[in-house]
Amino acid sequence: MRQLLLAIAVFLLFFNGASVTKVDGLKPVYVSPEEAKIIKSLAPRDIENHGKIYIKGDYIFVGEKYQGVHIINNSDPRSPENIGFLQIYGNNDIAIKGQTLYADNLTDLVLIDISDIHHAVEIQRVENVYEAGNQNYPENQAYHTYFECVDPEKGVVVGWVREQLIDPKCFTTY
C-alpha cells in the first residue's frame, strides 16, 4: 500500500498536467494615460509600418501608424533627407493648413504648430472628437499570431513588441 501511495504522488509530482509553454508573440508596449498625449519632436528614426503620406511645401510627412509622422526634408528630390520624428501616439490621420499640422491623437485632435520644423509645439487640443481604436488587438500580423492579453491598468497600449511569451491566452484571429 506504501509502496502505491509512493507511486502516485510521484506521478501527481511529475504529471499535473501544469506546463510551460513558450512561443513567439507580441507583447504590448504601454505608457501612462497623461504620457500619451504629450506630443514630441524627436530625433528621425526608420520608417517601419508607414501610414499616409502628405507633401506641403518641401516637405513629406510620413505616417508611422499609431506612432506619429516622420519629417522628410525634400527640397533636393534627388536626396530626400529624413530630418525628425513627431511623435503623437493613436495617430493614424493628419492635415496641414498653413504652419498647422492637424493629428489624431488617441481619441483627441491636436493642432501642431510646424513653423519651426524642428521644434513642432502642440497648441490646441479638442478632447474626445475620436472614438477610442482598438489599439489592444496588434494589427496587420499573421493568422493565429499570439500576443499577451492587454491589462488596460498597466495603461495605454502604444505598440507592440516580438517576443517570447509564456502560455498566451489571446490570438490574432484575422
Given for the second form:
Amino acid sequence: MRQLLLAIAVFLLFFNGASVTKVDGLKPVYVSPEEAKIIKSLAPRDIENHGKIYIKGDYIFVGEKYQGVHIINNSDPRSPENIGFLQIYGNNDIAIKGQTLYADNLTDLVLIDISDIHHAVEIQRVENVYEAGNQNYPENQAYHTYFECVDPEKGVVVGWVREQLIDPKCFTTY
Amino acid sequence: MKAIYIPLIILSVIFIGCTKDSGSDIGGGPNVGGESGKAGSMAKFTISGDNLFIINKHQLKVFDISDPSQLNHTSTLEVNYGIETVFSLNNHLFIGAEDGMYIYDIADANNILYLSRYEHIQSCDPVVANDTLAFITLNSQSSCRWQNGANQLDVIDISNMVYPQLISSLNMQNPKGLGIDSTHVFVCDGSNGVKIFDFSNPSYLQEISGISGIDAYDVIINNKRLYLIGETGLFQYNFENIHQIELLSNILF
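Structure of the form predicted in complex with its partner chain, given the form predicted on its own:
Everything in the complex follows now, all chains and molecules, and the chain you saw is the first one.
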C-alpha cells in the first residue's frame, strides 16, 4: 500500500512537472534608448555571435552582431591578440578610412575617431539614415521558433539570447 | 673609433626598445594605416576614394567623406529589389541584389550612372571583381531566395560593363563569401572549407588548392594573406605557395 502511494506520488510529481511548458527559445536583450546610442571602448570580450570581418593596417575587426566590434591587434600575424571591444548597438557593418571608423548604429550612421584604439570617440552622428529595424521578433530563425514577446517599455532590443522559456506566447510565423 | 660605436649601439637598443614597448600606441606599435581598409565580401559598406557607399534594403546612399571628421550626404539611389552586398573597384560599384548583380559607374559621385544588370535568378549573394571578370556565389539556402536550388559560382565577363556575359558556372555545395587575387578565386563553401581555383582560363576554372576542416563563411584576400572567418574562429593563412597554404594563427570562438 505504502509503495503504491509512493508510486502515485512520484507519478503526480512527474505529471505536474511536465505540465509547465518549458521550451527552448529566444529572449530579447534590452538596453535603454540612451545607452543604445552610446559608442564606447570596452575591455576585450569573447567573440560569440560573430559577424563580418574588416582589416585595416595592423588591425582586424570582427563584428559581434548587433553589439559592436572586437578589435584584434594583428601586428604579429602569428600571434593576434584580442585587445578590446567597441560598443556599437545594432551594428552590422563598418568601414574605415584613415583614423575614422564609419558604422551603423541602429537607425544612425556614426563616425568614430579611432586614432587612440583604446579610447574611441564619436565625432559625428547622422540620424535616421536607416529605416527603424525590426524590434518585434528575432530574424532568420526557423518557422515557429518560440520567443519571449517584446515589451517596448523595457527598452530597445539589441539582440536575442537562447534560453529556456516558460510558456512563451510568441513564435515566429514567417 | 670605439667611442663613436658605443653611443650608436646604445641608441639602437633604445630604438628597438621603443618600438617594442609601444604596443598599444598608434604612434609606434600597431598602425591603423592611412587609406581605407578592406572588407569581406558580405559587406554593405564600401569606400571608394572620398566616398562612402552604404546600402539599406532598397537604397544606395552615398556620402562624401573627404573631411575625416564630417560626412555629407551626396545622393540616394533607389534600387527596385533588396540589396545584400556592395563591392567597389576603381570607378565601378557592384551590387549583389535579389534580382541580380548591378553595375554602376561611380567616377562622379554626384552623378552615378547605371550601367547594367546581370540577371541571375533571385540572387542576393556576394560579388567580387577585377577589371574584366566578376565572380558571384549563388546559394540555395540564401534568405532572400524563394525557390532556387542552385549552389554555384558564376564567372562573368565584365570587360564590357554595359553588357556582362556569363562565361562559366561551377557547382558548389554551400557557397558563401569569396575573394580574389590576380589569378585565384577563393570560395567559402560552408563545411567544405575554402576552395581555391585558378582562373587563368575563366571558362574553365581549375581547382588547385583549398582549406578543409573549417565551416567557412567569408574571406579577405590581401597581399598573399588569407583572413578567414568561420563558425569556429578567425584564421589567418599565408599562401605565397598556393599549393602549400600555411596556417599562421587562429582565434577560436
